[in-house]
Every structure is written in C-alpha cells, then in structure tokens.
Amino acid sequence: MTVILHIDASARTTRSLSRDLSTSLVALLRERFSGAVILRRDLASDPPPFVTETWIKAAFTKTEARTTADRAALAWSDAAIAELERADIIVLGTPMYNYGLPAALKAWVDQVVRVDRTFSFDLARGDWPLAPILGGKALALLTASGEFGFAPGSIRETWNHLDTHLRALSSYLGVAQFHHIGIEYQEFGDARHARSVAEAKAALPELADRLASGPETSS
C-alpha cells in the first residue's frame, strides 16, 4: 500500500497557488494508488517548534538515558519522523519567502533531519561524517514565487535558496527522486504569471504518471 505525505508550508490557507498545486497532484496520486494512505501535515495550522538547546540535549542524548523532559522535548520531532519513514512519496507544496524556504517548513526540517533517526554520524568517515539512513522515496516539490528567473542559468539562480536547499538535504529525509514544477511572476500577475500557472498545472498529471510508473532518476 502506498503512502503519501501530504505536506503544505503556505501561511496562506485560501488562494496559495502552492496548496491548490500540491492538491491537485494528491488528488491524481489518489487515481493512481488505489487505497492509498495519505498523511497529511498542514504547517500553518500546525506549526513546527523551533530547535532550542532543551531539544539539542535531548536528541544528542541515547534513548534508553532520555528523562520524560527530554522525551516531551522530542515529541512533535519523533510525530513528524515517523510521518516520514512511512512515506513512499512527498508532496510539498510551499511557496518561495524572501527567496528561501517559509520559517515554517525550515522549522520541519530541522525537526526531522535528526541524528541516529534520519541520519548517521560517525567521524571515521572522514570529511563526510553524515549518512542517510532513509531512502527509496519520491519527492514531489511544488512551489510559488513573486519573481522569476531561478532556475539553473537564469537571471536569479544565486538568489534561489528554496528548492536548491531542499536538494541539498534532501537525502536525510531519504529522498531517491526529486521533482520540482514551480509557478512564477505571482506579483506580476501579467499574461507570464498566467501562463506559468497553466503551465505548471498542465505538468501535474505527466508527474502523477512518472510517481506511480516507480523508481527513476530525478528531474
């Protein structure tokens, strides 16, 4: 049975364009995957706490030596990573603050990207102390941006610190496939911005089809 993390980063909860894309890819997993499970982590109505040092004790200490503090420390951390190791695939709608990712969904990551539970440290390792310890899932990034111009080569690509950074991390949420579609030119609001919409609607169902057909390269 497949799973289905359904994950929205919007502090907009009517008219984000990254909800309705992020919707509308679940809705056509649904016809897909048929009985599939699907979790869902809404991080506007529910938002991430964010790391203190309470928290750092607590997942730098061994589970078995964890007092009830440390343990209520790590509750919506340890909700958040099992949410995690059931899913086949992500879905992540969220839309493009200040050029990087929302304080919300940067708070969920770093949440679940945890040591001995998403990832591995050893220094015998070298220079490469970090390992993944998830892997085999699909992650389906759907995202909306004022500006354009961020992809590799354009105009704003150095000042592209959302999708970029979800790639750079993305094997500690266990990540084997990477798929973006991106809406642009939202404060534009011309014939580009109408345009990018359609466009990235029209790319949904291509995307549903390459989820269900199984494991591939990323794009």
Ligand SMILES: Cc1cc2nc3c(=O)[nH]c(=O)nc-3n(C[C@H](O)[C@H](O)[C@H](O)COP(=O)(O)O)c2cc1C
The other form holds:
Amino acid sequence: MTVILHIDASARTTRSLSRDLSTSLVALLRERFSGAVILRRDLASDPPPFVTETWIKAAFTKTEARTTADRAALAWSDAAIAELERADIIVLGTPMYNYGLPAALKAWVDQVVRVDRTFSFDLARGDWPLAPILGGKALALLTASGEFGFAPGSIRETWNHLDTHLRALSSYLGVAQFHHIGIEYQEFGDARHARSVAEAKAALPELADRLASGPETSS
Ligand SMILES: Cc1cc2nc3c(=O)[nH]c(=O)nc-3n(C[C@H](O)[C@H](O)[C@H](O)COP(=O)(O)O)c2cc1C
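Form predicted on its own done, so how does the form predicted together with this ligand look?
The next block holds the full complex; its first chain is the one shown before.
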C-alpha cells in the first residue's frame, strides 16, 4: 500500500498556486496507486511549534532517560516523524517567501530532522558526521513565486533559497528521488505567468507517471 504524505505550506487557502499544484498531483497519484493512503499536513492551519531549548535538550537525551517534560516537548516532532517514516512519496506544495521557505515549513523541517530519528551523528565519519537514517522516498516539490529567474543560470539564481535549501536537507527526510515543478511570475500576472502556470500543470501527469514507475536514484 503506497503512502503519500501531502504537505502544504501556503498561508493562502484560496487562490494558492502551490496548493493547486499539490492537490492536482495527489489526485493524479490516487489514480495511479489504487488504495493509496493519504496523510495530510496543512502547515498553515496547523503550524508546527518552534524548536525550544527544552526541545533541544530532550532530543539529545537518550529515550529511556527522558522526563515527562522532555516527552511533551517532543510530542509534535514524534507525530510528524511517524508520518514521514510511513510515507513513500512526499508531495510538498510551498510558496517562496522572502526568497526561501515559509516559516511554517522551516518549523516543520526543524521538527522532523532529528538526531537518532532521521539522521545519526558520528565524528568517526570525519568532516561529514551526519548520515541519513531514512531512505527510499520520493519528494515532489511544487512551488510558486511572485518573481522569476530562480533556476540555475537565471537572473535570480543566487537569490533562490527555497528548492536549493530543501534539496540540501532532503536526504535527512529519507528522500532518494527529488522532483521540482515551479510556477513563477505570479506578481506580474502577465502572459509569462500564464505560460508558467500552463507548463507546470502540463508537467504533472508525467511526474505522476515517473513516481508510479518506481524507485529512481535521482532526478
Ligand atoms: C510574505 C510573502 C513573501 C513573499 N516573498 C517572495 C519572494 O521573496 N520572492 C518571490 O518571488 N515571491 C515572493 N512572494 C510571492 C509569492 O511567492 C507568490 O505570491 C506565490 O504565488 C505564493 O504562493 P501561493 O500562490 O501558493 O500562495 C511572497 C509572498 C508573500 C505573501
């Protein structure tokens, strides 16, 4: 049974381009994976708590030594990690806010990327002491931005801290296959935006087919 974790991060619940893309992709995946289980995380309506000093102390305390307060501090993280562990495919819809992740999405990342749960830490590994614990998942990242030119070689490449950021940490989410489709030009509302929307929507069925065709090593 395929498990799909559907996450949205846009503060807009209406007229959201990234929600439109993620909802459409999940619908296409439902057609390809009969009986798929859909886990839902709406980070706008249910924002994750920020990591606190108590959370950090608890995360770095061995499970058997944790206090009641430690366990309470990690409860949201435990639930979110349990969903992530179950997921075969993560469908993540997010806007670009201030050239990077919306705060709610960053808070989710901080809650789920956790020592001894999603990564291990060992200085015996030299300069790269972190190693992923989870693996084999596919991530379909669906983004929307008001400006444009964030792709490699484009005019705002160095301003892009959204998909690049998620790609950098994706192994700690257990991601082996990273796919990205983005809509640009939202703030211009012109023909370029219309074309960007049309191209993104047109790319979804092929992405659904790739996700349905099984494991790939990269994209
Ligand atoms: C708080 C905020 C910050 C934004 N920052 C940027 C930005 O840095 N760069 C950009 O291209 N667009 C930016 N935008 C525009 C959004 O990325 C754009 O409206 C996008 O379509 C929002 O996604 P959504 O349609 O899924 O809500 C920002 C919008 C908001 C509300």
